[in-house]
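One chain follows as structure tokens, the form predicted alone.
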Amino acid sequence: MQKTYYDPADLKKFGKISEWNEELGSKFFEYYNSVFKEGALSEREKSLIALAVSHTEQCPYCIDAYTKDGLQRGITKEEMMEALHVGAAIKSGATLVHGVQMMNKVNKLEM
């Protein structure tokens, strides 16, 4: 087995986060159930957009999660990887649209 700095079985303990301050783990968790039940968007889709969010914010155990709960409620493999390139397309534009205020900046010190 390869060793990583991430231990895939750290996700299981994930609920054990609240040992140390039960109130606000709490409302997190609270808040975090709340938002993955149906509503407006099914939780299906739901868990895709989790996915793709999991890999612009680079967390491996997301990663795990999402693809495993998106594989259980049906998703497929396409469908995760076209929403995996729609995180990566905002992400580059996000990081390409701040190079206008790199530019206004440029401009701003050659005036």
Second form
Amino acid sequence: MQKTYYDPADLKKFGKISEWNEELGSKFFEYYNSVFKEGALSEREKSLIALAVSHTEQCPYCIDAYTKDGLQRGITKEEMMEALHVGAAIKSGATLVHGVQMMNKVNKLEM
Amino acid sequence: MATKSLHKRNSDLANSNRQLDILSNGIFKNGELPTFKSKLAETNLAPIKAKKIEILQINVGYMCNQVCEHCHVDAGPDRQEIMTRETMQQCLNVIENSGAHTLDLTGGAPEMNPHFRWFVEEASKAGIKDFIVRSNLTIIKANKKYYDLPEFFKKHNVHVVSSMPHWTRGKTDKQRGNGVFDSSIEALKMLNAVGYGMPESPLKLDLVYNPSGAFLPGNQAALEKDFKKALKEDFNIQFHNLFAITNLPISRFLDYLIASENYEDYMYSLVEAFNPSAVANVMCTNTLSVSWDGYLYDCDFNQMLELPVNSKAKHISEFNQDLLEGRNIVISQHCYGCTAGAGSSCQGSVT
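Please give the other form, namely the form predicted in complex with the partner chain, since only the form predicted alone has been shown so far.
Below, the chain from earlier opens the complete complex, with every other chain and molecule after it.
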């Protein structure tokens, strides 16, 4: 039996998701592919956003995929790490901004 | 980074049969991945047949001033295979009569062949439409005797195609050796100074991009845009086109893939990216590769794997268009490198 929840080889099988629901699977992949096409944002910019979000979502498949995608596009390590810090900053900011709620609650409850 | 070729190190992988073994066994033997032959059959594209020769690519020797980590030639300062003047003369006879529109000199560093200048002078008289020399750039700065190469190229209207794996120092030096980036930048400035690569200039300067690692090249046009922007802004350097070339899993790149435990994943990437429409335009269909000792191959990669042309004409001295046209191209799993994604050739992507 598989001893880990994640197997890097499973990423290659992502397309098989459609086998159990062809209609929704196809719709998803069509949507997904459209999202990453050059538009108002370049494919390169989208790849960096995807890399940052992959980390905030903590998806190991996505991290593998978009790290490789970035290298293929000539994106540098420095650019990748800066993008990650944007994700990390939003994650930590999102934690800390809730502190206002904590403070409000404390102020409300304390005499 | 290694400073000696696989041959000099007596590496297993210096042996072409060993490389072919690796490419035929493992994941291709156990059926995990389809062989290139069965993939072609699946898509009704087998066999690949040679058309009329349009590009004559001559490898004038494996000696090089660099020892790049990804080199499919296993070139380096320690390689002694150098084309003789006699073989060059045989090539000249073919250049004058073959009708090929492109002559493409490669190596090693072709400039290190002692007869290089004589050969260029003679070949340039043949009226070839596009006369390419693949220069690694650093050779121009390697020794005083090469400083005038930009002027020499200009005099003979040579089309210069140069390797440049990235617009940043770190990525370039990691693949090609310390100091290569700075030296390449200097050489590009020298080429620009005599008119190479300038907008509207007839002196063509193109760059070749190879990924510096176990991944495929991205979109050629997008990479060209990024290269142009960075080289112009950072160094005021200009060039014409960027050729994005996939690293084929042979020789030193194969050695790297195995040592870094990337071989299987890389082969998966190549197979998954198989593009039937790239097959129609692979370079072996219109190119003939000549080795330093005059033997004929379907491409420079087959030359390194010692897979000769499937024809009665085996040597440049036996060149015969009728015998070579229509021959079946000799294939193995390395061929997936030329059919992945947008396809790859010495002229960049093919679709």
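Predicted model only: the values in this text are computed from it and were never measured. Residue numbers count along the first chain shown, from 1. Superpose the two forms; the largest set of C-alphas matching within 1.5 Å is the rigid core.
Student: Is the C-alpha displacement of residue 102 equal to or greater than 2 Å between these two forms once the rigid core has been superposed?
Tutor: It does shift by 2 Å or more.
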